[in-house]
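Okay, so here's just one chain, in structure tokens, the form predicted alone.
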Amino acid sequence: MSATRVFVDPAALRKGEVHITDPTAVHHLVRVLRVRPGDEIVAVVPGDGEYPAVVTRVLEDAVKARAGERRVPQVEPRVEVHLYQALPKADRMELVIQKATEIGVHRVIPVRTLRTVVDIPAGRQARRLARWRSIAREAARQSGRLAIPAVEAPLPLQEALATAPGLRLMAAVGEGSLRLSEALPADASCVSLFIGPEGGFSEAERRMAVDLEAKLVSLGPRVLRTETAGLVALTLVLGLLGDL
């Protein structure tokens, strides 16, 4: 059985010892797994490192554990692929943040569309963001990665296509879309994926991606759910360039 991992800030490593005070960690590891004393972790620093631990004291709002040396596994994709996903119904957006995280996605930013059905209210906007964060703080942690994918608040469409950064790929179905291998150079190392809601974008927005330089693209034959959409054009542009 593999060590659990916890994600925790540069700060809580200490000359040689690991400092976990974070609650929500503190909860997972006292009260759900019962570590004691002499149990392994790994001890993950975003953006630096995990590190082998052995945990020497377990508190009620803390647990130490003495630090080995840092690893840096290859896990993380060289390229940075950005989700711009079309809000869904219900909790799928929950599903879509969860399996991009699995997949590799180095950031999910919800969009608001022409045909987009559904209104977060103001009230609920931080708590709904929240609990995204949290749902790919637990995915990178469970699939073994040293990053946690950034989770933005909701943008409008034209908001987001003008300031996403890289590559900007729209998927579409209809004439003038290309495949994704044509549309995609085998050097690109940062590409940003729209993908519409239910019913796809509209006429209006396709034209206004390709004046903002976004390219249309085809994820293949098949009329696909938006939450199914956006994890397969992520698979299929890592795989493409090699990085899956």
The other form holds:
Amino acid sequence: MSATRVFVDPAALRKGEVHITDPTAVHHLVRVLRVRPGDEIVAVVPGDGEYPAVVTRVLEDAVKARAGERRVPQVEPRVEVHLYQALPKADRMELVIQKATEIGVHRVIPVRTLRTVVDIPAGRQARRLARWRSIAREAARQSGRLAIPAVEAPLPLQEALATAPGLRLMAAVGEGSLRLSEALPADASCVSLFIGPEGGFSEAERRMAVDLEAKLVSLGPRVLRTETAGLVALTLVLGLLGDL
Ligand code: SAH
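Here we have the form predicted alone; I need the corresponding form predicted together with S-adenosyl-L-homocysteine (SAH).
In what comes next, the whole complex appears, and the chain from above leads the way.
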């Protein structure tokens, strides 16, 4: 079995020692995995690299380990993909965040569109966002990533389109859409993907996207469910750019 991975803050790593105090990580290591001194783990500092480490002490609320040399395996895609996903039902959004993280997404932004039928009651938004972020973190940990994708609070489509970085691609069923391979330059380094709700983007939303210099792209001849479409588009972009 490969060594357990754990995300830590840069501050947890000092003078060749890792001092893990994050309650979720400690719970996982101590209660779930029952690590003991001598066990090997991998401490991952997001955005920096990973450090193989050997556990030296196990306490109620902390785990200490001796850290080895930093490694930076090439697991993060060279292209940043920002997935603007029309908000589906709660469990579907969780699925998209989890799977998109495994595949290699950089950032996920739920989007409200004209035909979005789901709403999150104001009182539940903070909790929902915290849950999405913990799903991204856990999926990133399990899939061996060195970065945790950011998950944002839902944005209205117009604001999302106006602020999306890089090349903007809107997945749209039907005529007038380019093939993804035609819309994607081989040297793209940042791509924002827009995925519509079950009812699709409205005509006005498509026009707004084109006015804001987005390109409409097809994901093939079959109509995909919204949660499938985002994952397929992400996979295609990474595949076409040689990252899978
Ligand atoms: N009834 C809708 C289908 C929506 S499918 C319509 O005709 O537009 C949900 C979303 O997934 C779409 O808004 C689009 O963003 C994406 N999607 C699904 N299948 C697609 C395909 N074959 N090509 C491009 N986008 C697709």
